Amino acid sequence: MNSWFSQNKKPLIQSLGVFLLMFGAVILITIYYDFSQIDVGALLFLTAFLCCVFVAKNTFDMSQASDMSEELKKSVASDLAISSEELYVQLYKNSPVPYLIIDFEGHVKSANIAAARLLGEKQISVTGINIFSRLKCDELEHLDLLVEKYRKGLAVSDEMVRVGKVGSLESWALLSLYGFTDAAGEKIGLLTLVDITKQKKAEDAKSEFVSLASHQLRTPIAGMKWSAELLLMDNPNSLNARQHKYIDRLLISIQRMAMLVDDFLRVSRFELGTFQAEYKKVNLVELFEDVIDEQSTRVKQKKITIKTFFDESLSKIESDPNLIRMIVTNLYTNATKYTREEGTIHLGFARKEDNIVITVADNGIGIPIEDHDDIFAKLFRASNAVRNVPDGTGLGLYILKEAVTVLRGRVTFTSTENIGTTFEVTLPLEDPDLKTKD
């Protein structure tokens, strides 16, 4: 109630003022004028006429106000529509992000200033260019896949591509593309190219530096190892038990450093794209047994039970022995590292259609569910792994994932914290490139 009075205070005061003024005038007229000679019928008619005039005037005012309100709304809506359209046009033209509108075949129908700059062309010259002919991926088939997805109406998001400019220059960009139908019913697409050339060059420079530094570190590490081993062989009887203990610790530290350098080298090779699979005959049983033997000391110390299962029909396969060894070593090393004392590890391989499935399962500390999405990220370690086993780089599973990718396979896992983890790596039984050629 108070709210209504506060909102209508001014018109209420004005109407009361008019009412009092008019009513006072009526009283004065009544007092000073003799109404006995007035024709009552005529007075009633006059009063009714004035009331009709008042009602008609009030209706006119209300109708006029309503019409003006509708016109005002239309005018405002029209102004807003024009402003919004102009705003979007200006955003499209002057955005720092390259935007291109393309037809179904990839020919440019429109491009903003940033897109013309990225392509090294004048804005007027970009129209008509087939943008797909200016794009490259590390694998030609991947670009074909992106184009096919667009033509099927599927959205493409943040795909790394190289963009060809006039001459031999190239830029790196993240491509996003989605299709829609314009007002005329034609299928067109909006393509964005976020320039990441500077970031890509910095990343490549970093990887090259890591690779170079790792190569340079291998020589002094090898020298330290040889010196420690020679010290042990030279005159072992002259060393007391404490000195032997120190040399053993030194050799263990050198071995850890060598493994760390090797991991960095592998990572840099994967990131630089220089790690190519070399397919040869691989004796899987021997490879698995070698990997198991390498971890025998830790297995004995923790009293872990190892159970193997080898498919005899797959004693030898066509694959890259180095990459297979990386995969098996990383999975088995992690299993021995995170399995508790007197635990059990199952590992082996079996055929599944035209693939081989490598499985390593343990009943160790498991992976917390909140860490599942990041487990293959570079330098990432699960939270419980950091607490229970501080010694680790977070590169093992990243290297595993990259090795599996090079072999055109896939890796999956299931894990429950404090119960255990099972990793499965599925790989083709032969070189996919040779199979494609056939």
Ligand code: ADP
The other form holds:
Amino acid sequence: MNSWFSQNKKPLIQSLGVFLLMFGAVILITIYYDFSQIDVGALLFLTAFLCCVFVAKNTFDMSQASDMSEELKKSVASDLAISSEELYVQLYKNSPVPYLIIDFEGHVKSANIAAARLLGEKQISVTGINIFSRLKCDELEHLDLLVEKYRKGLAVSDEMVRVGKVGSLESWALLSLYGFTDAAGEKIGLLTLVDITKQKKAEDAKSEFVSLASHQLRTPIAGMKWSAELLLMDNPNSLNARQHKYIDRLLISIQRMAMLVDDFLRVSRFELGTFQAEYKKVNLVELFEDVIDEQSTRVKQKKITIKTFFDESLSKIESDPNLIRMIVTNLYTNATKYTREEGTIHLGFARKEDNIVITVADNGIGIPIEDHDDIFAKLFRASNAVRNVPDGTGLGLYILKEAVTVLRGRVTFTSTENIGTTFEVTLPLEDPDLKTKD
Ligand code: ADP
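Next block, the form predicted together with this ligand, ref. the form predicted alone:
Every component of the complex follows; first up is the chain already shown.
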């Protein structure tokens, strides 16, 4: 009832207004003319009747209008639904981004034109292909991990993969994948592959240039080093103290330049994917002692205490000595660089289940919490390092991370600013290629 009144409020008010106006008009007419001549009751009845007709018409018009607007809304909504569905279909079909709908196993249920083009197939023949068999990652296990993630219902986003085309051609793409359940209750996935072949080629060209340039720079740097050393050895007494100092400085600069060029070369080789692990017998104790020896000057200058712990049962393992040396050198050099005078560094290795864990811990300047996420990024240096230790490139941890990846390991760290930092590198021992040797 209430809602009827609220719906028909407007015509009721209008009708009341009309009634009052007409009634006023009747009163005026009866005053103007002679009372006795007019039947007031009949006039009132006539006025009330006219008002009722007005109310009924108004109410009818209003409800018609509201019915019509409801219908209009419904038809507009359905029009919109149809057009947005069509819009999505058109977007899916014609998008320049390759889209594929796959089942739980990875078989293609449908693919758009761009996806077929990327795979080098006709659109019709893409259906049924197991897309996972067409994808490759640098690390074989990485693709398995991505597939497992998808099957567990986790989203995969922007992972760099190689896409096998018909023939032996390959493209590079960024893979994103997420699973959902369709209307029939089947678990399916939407997979996108953004083609980045051109960008990858441009990046590779840059890396190749850096690799070539670094390689070429090594020879003249070695020449400069030899010449400066010969100058010192040739006739040491003919040089005065100032000249000695200048040659020492020259040698330090040459050494830094050589290290920088070596780092550039390593970065470009990792980026080009040309760094293959070469497994050999590695004497870890000797390797650690060598690395410690290389930094002895700085350690003495800063009066740093070094504490080592070596698990003798792991002293000889099968691994890549160059990569292991890169890892230990980067961690230990950083520890000596970022530890204050009279600080302490603990370093060593131990067995943890089927892994070897290399640990380097210091009580130095630490890494500010806001920089933790970026610490392995190429050329990144934490704000406190930039302020306190100007000598650094931000390449060491990037190289370390790449070296650890090639050895199928992982690196973690904990750090608190002004308290210290601990890095842990875990490398698998159970791998058939990486067994403990006596
Ligand atoms: P850098 O040449 O600057 O040492 P790295 O790539 O080796 O470059 O390290 C990146 C950054 O990580 C450093 O600039 C520094 O901010 C931080 N860092 C690495 N190791 C340590 C450490 N042991 N203590 C404090 N900060 C560290």
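Numbering follows the first chain given and starts at 1. The term rigid core refers to the maximal set of C-alpha atoms that superpose within 1.5 Å between the two forms. Keep in mind that what you see is a predicted model, and the values were worked out from it rather than measured.
Enquirer: Rigid core aligned, does the Cα position of Lys152 differ by 2 Å or more between the two forms?
Expert: Yes, shifts by 2 Å or more.
Enquirer: When you overlay the rigid core, is the Cα of Ile129 off by 2 Å or more between the two forms?
Expert: Yes.
Enquirer: Superposing on the rigid core, is the CA of Glu341 displaced by 2 Å or more between the two forms?
Expert: No, the C-alpha position differs by under 2 Å between the two forms.
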